[in-house]
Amino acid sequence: MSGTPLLQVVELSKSFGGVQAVNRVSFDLHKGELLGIIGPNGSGKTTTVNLITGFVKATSGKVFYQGRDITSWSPHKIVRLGISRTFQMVKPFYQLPAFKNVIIPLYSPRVKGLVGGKYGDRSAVALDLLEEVGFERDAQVAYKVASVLPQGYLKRLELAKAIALQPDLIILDELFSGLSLAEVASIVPIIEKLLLEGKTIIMIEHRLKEVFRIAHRVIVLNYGRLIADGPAEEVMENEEVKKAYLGSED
């Protein structure tokens, strides 16, 4: 994790209105990192990822991937860099089969400059691809349409829809949430497994135990800025930190 960072995030700002969702953030994130952003809810991380992801244009400051100035890319130039998300709220397409929702980012530019333009059976590749994040191979869930599917399964279809596009870096929010221990427990081996192929991920979360178990480094945003950059023990002794989560005692 030494060297080039793969990404840069400089002096990064939004407002909306008179609101300052992100304030000045800046962080390096490097090749095979494992980075956690928390926060207490309302305090900039989605924002961050929006920005990072050409979902939401920066007031101020830079994004760098790979040395590149990508901060006023649209979020399909940015794919195609290699940065795929997943959403807080899941986006699939709802009337049609968890499978054919993992075919369509195999027909991305991204995928196809990838494998040249030969794919092969893109229904067996999605059918492996479910089967990776945890969909049972002979239990028929994969060809239920993605409404009937219960949350668990949303949540592990929108990372085979982030890991099919075959991106360098991708970017979990909130993939925990309305999941339950087990479930989670359950998603934590595949997380450390993209790890071990050389991905690099930022994962926001408000499951703090699970997340310190797998990064390797936290960031703490609070109203919009950055209060602590560290490993998850330093972290959470930070003095702001503490009061962010607990409140003064004054």
Contents of the next structure:
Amino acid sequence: MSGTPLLQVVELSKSFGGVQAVNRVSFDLHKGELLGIIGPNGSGKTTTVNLITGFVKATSGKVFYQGRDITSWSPHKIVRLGISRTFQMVKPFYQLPAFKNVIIPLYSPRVKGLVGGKYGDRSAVALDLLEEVGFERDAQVAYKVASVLPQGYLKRLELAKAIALQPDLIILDELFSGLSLAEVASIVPIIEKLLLEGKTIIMIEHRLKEVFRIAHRVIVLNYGRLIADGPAEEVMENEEVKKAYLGSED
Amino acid sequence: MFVGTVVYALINSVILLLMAIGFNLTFGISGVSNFAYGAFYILSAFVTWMLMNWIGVPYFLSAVLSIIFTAFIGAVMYRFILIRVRGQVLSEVIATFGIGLIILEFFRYLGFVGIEYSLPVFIDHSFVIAGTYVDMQRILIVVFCIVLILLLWLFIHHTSIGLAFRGIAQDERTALTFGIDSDWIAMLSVSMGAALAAIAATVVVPLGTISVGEGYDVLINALAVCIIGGLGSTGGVIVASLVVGFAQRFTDTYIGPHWTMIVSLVAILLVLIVKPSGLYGKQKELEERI
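Switching forms now, from the form predicted alone to the form predicted in complex with the partner chain, please provide the structure.
Then the entire complex follows, led off by the chain already shown.
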């Protein structure tokens, strides 16, 4: 891809005490691209995303979004620029019904800035969004409080909340974890639709098969270092990646 | 005597509710335990007194200005001190209690002690309710408290800031992902809590005098009500106000006035032993934590 990247990560590092969680990681992401971030447990995937979204402050390095230096910005400011994210451990507002969880981002400064505060019937918009991510309208699941929803619905709710913010870049942190094969299969088309709508997506995943199917590019992290960057089939042929996943024979 | 005690117990409960609602709002939204709360109550009363007696500002305007001033001090306290220790409960308590001590003891040092430091009642009149004389100020306190609770409910449930308040209260991380500035909202919650302490002072102080010691009593009463009700629970605070209010008034009437504060403290201890999270608390019970 050519042109100015939507997101540029330059020599990004983070250490927690003596542990180097992310070590001089650099990569670009262009508009409309789906980037998969994979790596063994503890390789620094989530920390990298936390650094990009401002939930963790970088020790060194830079993050540029649309050419603007957003390193160490607060999360709420980064969201307003158009980067939304989901969390591996979902945390909806448990006391609220699912559709109200989606109404709240519709009142966010980001959405207000885009639509000028006139959104019409936000309940209807929230219900449409939930239907889009797989909440069956007839089953009235959208009206149930989040605390009673099973994991599959909570993950879909997490996705709906991220989409409701009308972001340009969506970061999905292990969206598929804890889901059955059938549930994953039903979410993949939703992600593909988001790509068709022009969204840019970063997916952190352990479910490699599904990521490889839809990602344009994959980067691999190991012990905080970026060890491979390229198309899925190319990356998986990389000796260092094989070693990271399968272990060394030494 | 019994009916009179019940009437005054109800009024006492409303006064306790007024005293506690600001502390509860701040804790419920931002998790900050504002131990300078009682000092804000007294600060506001003294500011009103000073504006009236030193500058000659009319009573109503003095009260409004002192509420705004106290809210501002609350915001400053958050912006420059609490923001650095937020989330570290012990540090929050020490910092706010220290600020409260400075405010209260500074007034004592300046000589603000004596019966001349008092605020006038709004309307000097009284009624007979169920055979008991009740002055107009106490009736106004009840009406005022009901209106205030209603306005607060409307604010929390029907404004975008109220929505942000609820978001932060439920989960700060999720609220951040929606673009809500949690530090701004926490500062607002501390500031609003301080303003509510000032509002309580405006209507309650005319019943007596402005005394430094009252600042400590207000803090203990607010803590008693919030801990018994369950920190952060509005319904819990209302129920606890009634429990403590009735317990204090009946103790005062049938045992002795010097026992009333002890009743509040014993009530806190009993509730902490029987139900550590308070009557309507959402914090985990001890057995759930093990």
